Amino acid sequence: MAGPYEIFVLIKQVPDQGSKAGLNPDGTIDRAKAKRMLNPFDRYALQAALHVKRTYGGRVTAISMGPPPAVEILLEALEHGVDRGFLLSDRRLAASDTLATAYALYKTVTHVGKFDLIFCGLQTTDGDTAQVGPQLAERLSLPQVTYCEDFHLDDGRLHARRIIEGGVQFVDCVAPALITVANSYHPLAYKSFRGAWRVQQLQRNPEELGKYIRTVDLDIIQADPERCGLKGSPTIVAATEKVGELGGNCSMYEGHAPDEMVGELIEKSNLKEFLVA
């Protein structure tokens, strides 16, 4: 298989990193109050997602989880290029963890139907585990190239380059596969003014925009709300407490030979008695 590609990328909207999100009584962030954005490690992986269709053709789905503003963010790719996306959201999705998100996707990855490819960002802000994308190959039982900084196909293979601790690691493998895309990828490129001016015609018309943007729920997937959720997930927040502001005072001693700058340091920071003991 040479392309075209069918091409599925998954996105999330997180809370705005210069926002303030407060915290609700179960330990989970108040995503109401605070500003939204999309994943910044996501933007990679939408980049790799339309690298493969304007390099080897084919189509780009975007799949999203959460509240309905999180079509904001399936706005934001259609406007980058992707051609359609599917928005995931129910109520009793609230407070899943990533065993219950991952059993989501896969339910509705699914239901979405065939794909070649699948792109997920590294992780993501609000959660930073890195585990969704590994949990929903093994659910789709698909080979995973994790960590994966640049690739390339040829004829149905993927070729990849991922880092690995203390270098980087050559791997390939036949499609349909998983890719994990790192943020040492290219950066998502700026829309284009096409897209944007597509997307603004598409909200004037909601009959016309519900034909690329479509929302999905638990029971249009056939997922079972016993597995996701708060239900679903066996991990459990226990306890959440704010951490303040570190404070001290920092002192920098150049321009000396570097004995003398450990006797100054020594002698100012009071270590003197402690060392001698």
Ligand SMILES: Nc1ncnc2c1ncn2[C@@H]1O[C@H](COP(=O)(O)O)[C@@H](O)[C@H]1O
Given for the second form:
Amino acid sequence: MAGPYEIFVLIKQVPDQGSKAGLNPDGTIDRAKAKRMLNPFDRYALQAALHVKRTYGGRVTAISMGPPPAVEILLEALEHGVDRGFLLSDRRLAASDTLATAYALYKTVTHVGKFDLIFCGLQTTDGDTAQVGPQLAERLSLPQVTYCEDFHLDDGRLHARRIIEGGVQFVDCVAPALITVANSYHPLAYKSFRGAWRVQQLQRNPEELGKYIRTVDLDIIQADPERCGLKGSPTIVAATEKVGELGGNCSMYEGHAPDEMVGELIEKSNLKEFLVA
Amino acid sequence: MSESVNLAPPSDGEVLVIAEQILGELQPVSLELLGAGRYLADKLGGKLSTVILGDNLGDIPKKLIEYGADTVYVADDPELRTYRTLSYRRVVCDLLETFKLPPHIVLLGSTTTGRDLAPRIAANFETGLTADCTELDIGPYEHKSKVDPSKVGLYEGCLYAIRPSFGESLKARILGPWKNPQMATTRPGQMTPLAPDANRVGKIVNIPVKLQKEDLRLVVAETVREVSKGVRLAEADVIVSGGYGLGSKEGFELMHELAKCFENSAVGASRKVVDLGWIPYEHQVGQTGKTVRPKIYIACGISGAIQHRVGMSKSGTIIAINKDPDAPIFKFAHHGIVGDVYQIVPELIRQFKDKLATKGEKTVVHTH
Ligand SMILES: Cc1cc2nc3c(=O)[nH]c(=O)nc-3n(C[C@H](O)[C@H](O)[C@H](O)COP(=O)(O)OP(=O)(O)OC[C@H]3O[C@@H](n4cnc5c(N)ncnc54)[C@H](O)[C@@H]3O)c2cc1C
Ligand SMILES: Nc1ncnc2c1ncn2[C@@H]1O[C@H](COP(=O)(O)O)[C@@H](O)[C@H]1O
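Same protein, different form: I have the form predicted alone, so give me the form predicted in complex with the ligand.
Complete assembly follows, chain above in first position.
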């Protein structure tokens, strides 16, 4: 099978930690108020999925699990050239840990249908675990390539380079497979004018849009609610504690001439103690 | 206190560390995990075991005992020479199936291997897993939320898996006492290994390797690891480290020049510049490079990504030079200059030379 490929890409909407909006005094995020964005790591996964489509042909389906506003990132994916999107949204998914999330995504993936490749981001900026991809691969009994930096396909065979401690590894396997894409892969290309325009047209016509983006719930995908949300999660966050600025307070030297800032640094730090005699 | 029943699953308090080797070289994080695992096992009154997979493992099992393991399970087979998700997963899952009671706790390193393997094992056993812990402990936990009545109760001997969350501004304590094993990965450099003791006694148990055809679906064509060629990052008192902000390979000449101002110094680098070929791998600091603890770490044009930080955050004094006042490195540096490396570093070198010159004069005065 030399293409076309059926390509899935898993993307998540996360709070924008760069903006101060929606940050509670204790440092936790008020998800209702926080600005939202596409998980930065998933941009690489999206680029990888689109690369396969453009190079070898095929169809890209973006899949996300999250509250209704997550439809925004599916629209964004369409603007970038993704063919269709599925959003799994259900109140019973609240407080899912990675195991429950991977189960729900597994049910979604099998509901959507057959695939050759599934791309995931390396990790999310809110969950920050890098677990969901491999846990999904386990459910689907797939081989996986994590920390993938680059790859090509050769007649249905995936050849990939992945990061390891102290180097890289070249691996290959036959599709279907799940790949988590490292942030050293190519950055997401700019949206095409055509893609953005198409999505604009679609948004004016909800019925037409419904053909491209479908929202599903646990009943539709036939997932067991007992295995989702808080109930299906073997872990909970029992306590959080604010850690002030990491490593203490940074003395900043800013806005002065270099010689002044450097002089002050040498004065205040312990650099002098280590100078060659 | 309400009267509650202890609902924790039966356990003999065993802690299992999944040790890791690359091309026959035992990874330091495994020894750190044995240190943490020993502490947890002692607190639970259980034993500490470890499993190592590879080909021709030689002295490694013995070394694992010296560092604290009571039992070492050894899977030695040519098929296990290089880490592969499915074959390693098979051997570890098979081993866990043979336990009468599942281990209380299973630990792995947050390395590219540990983060690849741990979620597969956790998903297979439908158990909890906490990634990238910075602290581990044991303690009680009372679950009061009635969302799931079957979980309410007081639990003893829970694994406290403590990790940063929400962009490192919070520490979260994550628990999963309802099911064993309770699993966690820890970041390299976070836990402290025990001093090795050649007289420690322990058991070495060879375990069977029964791979199935589907476990061999992925082929490792090549593993490229650059071996250290005597860049003394580990022993240096002062490390001058350069990142993408240097703009070009030539920037490292400036790094070397600054390093020369200090006694016992070395030059480090971020992964990005190593990948670009500006400097060889043996200079790389971070998760997939070296973990360093110099007395002074000077980061020049380095943003401070988490994978870099885990390799240097334990340095005595961290000095950052970056032209972006919002660069993450300023969140954990001790001194930060907001400015262009090409203005700041030459000025640093100049002022050091001035200082040395005046020092020199003084010495001359004294000898008279
Ligand atoms: C699995 C995995 C493992 C990894 N392992 C490692 C690892 O071991 N070590 C590691 O370092 N990274 C590692 N990384 C990569 C890491 O995520 C970052 O991409 C990398 O550390 C960034 O390097 P940098 O800070 O040099 O570059 P950038 O993030 O691009 O930062 C450059 C900085 O320079 C500043 N700058 C630009 N010009 C100037 C100037 N003229 N003067 C002053 N400042 C300037 C900018 O403001 C910016 O902050 C790993 C990534 C993955 C996925
Ligand atoms: N709710 C979600 N919806 C879709 N994909 C997800 C979701 N959560 C995690 N993923 C995928 O799994 C990757 C790793 O996430 P994490 O384990 O949370 O760090 C992400 O980059 C996504 O590709």
